[in-house]
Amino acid sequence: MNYDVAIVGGGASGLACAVRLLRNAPELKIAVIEAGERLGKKLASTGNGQGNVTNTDMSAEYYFGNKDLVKKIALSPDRISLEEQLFHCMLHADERGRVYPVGRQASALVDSLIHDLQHGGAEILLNTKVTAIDKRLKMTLSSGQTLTARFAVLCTGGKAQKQYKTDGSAYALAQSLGHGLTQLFPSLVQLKTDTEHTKILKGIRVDCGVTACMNGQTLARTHGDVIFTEYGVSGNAIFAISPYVADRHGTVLSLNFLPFDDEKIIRDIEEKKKLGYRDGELLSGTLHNQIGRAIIRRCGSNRAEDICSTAKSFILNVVGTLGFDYAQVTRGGVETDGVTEELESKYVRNLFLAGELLDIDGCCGGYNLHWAFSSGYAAADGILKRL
């Protein structure tokens, strides 16, 4: 089988790359090779199935890895709002800048991309893995067949969520061609913490401030839902803070249950004491009763000032994450010093790498998908220049 372009991976970056090529060079013979049973499976689940594809507040500060490459690829003027041209639907930003299709259905985004592939005549190979690739861009498939291409794009994803056929095994393709690999960590993931003071809170959800610290230095702050679990903490605030602790040891979380003026909190506690409230109920009505009792028990004092201090800085030691199977993205990947600004391999001519496969990942809120789409576009643009 011979093709002009072989795209390995039918996720967000691979689909964006294929669509970009077909719209600009419809004569190309393109193959999209996907290890799973359907294209865009992970994309269809993004944003809790609602399709958070990008963010209006787009900046390199929300990315980890090679920020200069992010600026050139994802933040260039022609790509910063590429989603508006990529999908055949209207998009809308919520109050936090997260951009969704108006219909709030991520699967419709996948349908839009597949429509373009089918309309453009791309050949789609499902349930097919590339088991080997050489420098002539000859690929061996899991079926035993071989495939050759003038150009190849590796868009195989990372190691997160192996149910989407992203178990990390595809890194070996890039490594076999001379590319280096950084250490890998799960990110946008639930955190394991010490549970001595939170066992009784299992299943409780609370809206609070979360600060990640290490050696007395603040790594990041956020605010949102925290859910207490048997292993530690989950919730959107935890997913948002996890990228800042994913690759570090010895970090702690400080939960601020009461982001109000100290004087107001202390006055409320003192009033309850005057009314004869038991010590364990001094935060009753202010916080969930179980959380209030956990704070007072941990505080070990009925002094209003001490209770207030503990409620504003409830410390949890981070001991790990729930792992790659539960993570949304991978921290780390193929070293970016092995690719050009067009994402072409420096070791193999006409080979491009894009998406989560590379050592670039973003915060929660549409940043990872924007990197996937824009890097897929960048690879396509590099190919188009060489035709």
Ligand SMILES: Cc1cc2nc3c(=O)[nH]c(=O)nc-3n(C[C@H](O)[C@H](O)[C@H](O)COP(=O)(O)OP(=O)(O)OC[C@H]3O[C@@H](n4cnc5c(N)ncnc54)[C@H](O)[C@@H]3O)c2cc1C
Second form
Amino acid sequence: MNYDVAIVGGGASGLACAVRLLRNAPELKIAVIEAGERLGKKLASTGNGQGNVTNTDMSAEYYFGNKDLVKKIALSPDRISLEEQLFHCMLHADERGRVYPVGRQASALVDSLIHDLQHGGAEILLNTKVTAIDKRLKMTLSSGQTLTARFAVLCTGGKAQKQYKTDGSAYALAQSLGHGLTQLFPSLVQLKTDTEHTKILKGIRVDCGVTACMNGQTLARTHGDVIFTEYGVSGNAIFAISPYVADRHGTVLSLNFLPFDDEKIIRDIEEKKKLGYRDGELLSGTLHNQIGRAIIRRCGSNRAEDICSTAKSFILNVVGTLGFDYAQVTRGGVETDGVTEELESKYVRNLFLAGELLDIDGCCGGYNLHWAFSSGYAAADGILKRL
Ligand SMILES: Cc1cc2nc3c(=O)[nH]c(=O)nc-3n(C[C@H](O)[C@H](O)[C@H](O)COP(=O)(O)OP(=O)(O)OC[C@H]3O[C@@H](n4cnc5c(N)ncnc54)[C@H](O)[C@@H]3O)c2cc1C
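May I ask for the structure of the form predicted together with the ligand now, the form predicted on its own having been displayed?
Below, the chain from earlier opens the complete complex, with every other chain and molecule after it.
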């Protein structure tokens, strides 16, 4: 089998790369090689099945890894809103700037990309894993066949959620060609914490402020849902804060259950005391009863000021994460100093790398898909320049 371009991995970045190539050079003989039984399976499950493809608030501060490369690849004026052109779907931003297809169906995004691939005549090899690749871009497939290509693009994703065939085994392809790999961590993931003070809160969801700190320094702050679980904490706010703690030991979370004026809170507690409320009930009506009791028990005093300060800074020690099986994205990956600004390998001519495979990841809110699509575009543009 001989192709002009072989794209390894039919996920978000691989499909964007293929579509970009087909639209600009329809004469190319392109193969998309996908280990799974379907193209874009992970993409179809993103954003709770609704597909949060990008964000209106785009900045390098929402990315981790090589920010210069992010600026050049993902934030350049011609790529910042590439999703508008990539899909045959109308897109719409919600009040938080998260952009979704108007129909809120991520599978429609995949259908749109597959339509373009089929229409453009790309060859799609499903249930086919690339097991080896050499410097002449000759690939060995799981079927035992070999395939050669003039250009190859590795778009094999990261290590998050192996049910999507992203078990991390594909890093070895890049490594076999001389690329280095940074340490890998799960990100956008639930956090394990000490549960001494939260065991009784299991199953309770609360809207609160969350600050991640290490050695007295604030790493990040957010606000939103926290759900107490048997292992620690989950919820939107935890997902949002997890990228800042994923690769650090010794982080603490400070939960602010009462983001109001101290005075107001203290007055409310004092009034309850005067009315004869028992200690355990001093936050009743202000917070979920169980949370109120957990705060007062932990505080160990019935002084209104002490209760108020515990409610505003309820500390949990982070002891780990739920791991790659639950994470949405991988922190770390193939070292970016091994690729050019067009994402071509510095070690193998005509080999490009894109997507989560590289050591770049983003915050929750559409940043990872935008990186996947824009890096797929960048690889395609690099190839188009060479034709
Ligand atoms: C549940 C979930 C929800 C998410 N929601 C969002 C969201 O709403 N917004 C957002 O921005 N991000 C979201 N993400 C993250 C986002 O989906 C990924 O960052 C993005 O899909 C990465 O794109 P990619 O092309 O690099 O990798 P993937 O989309 O993971 O694609 C890689 C593909 O390569 C294939 N492959 C791997 N190895 C081989 C091989 N050796 N040979 C052939 N094929 C191979 C895999 O089967 C896979 O299909 C979510 C992730 C998950 C798990």
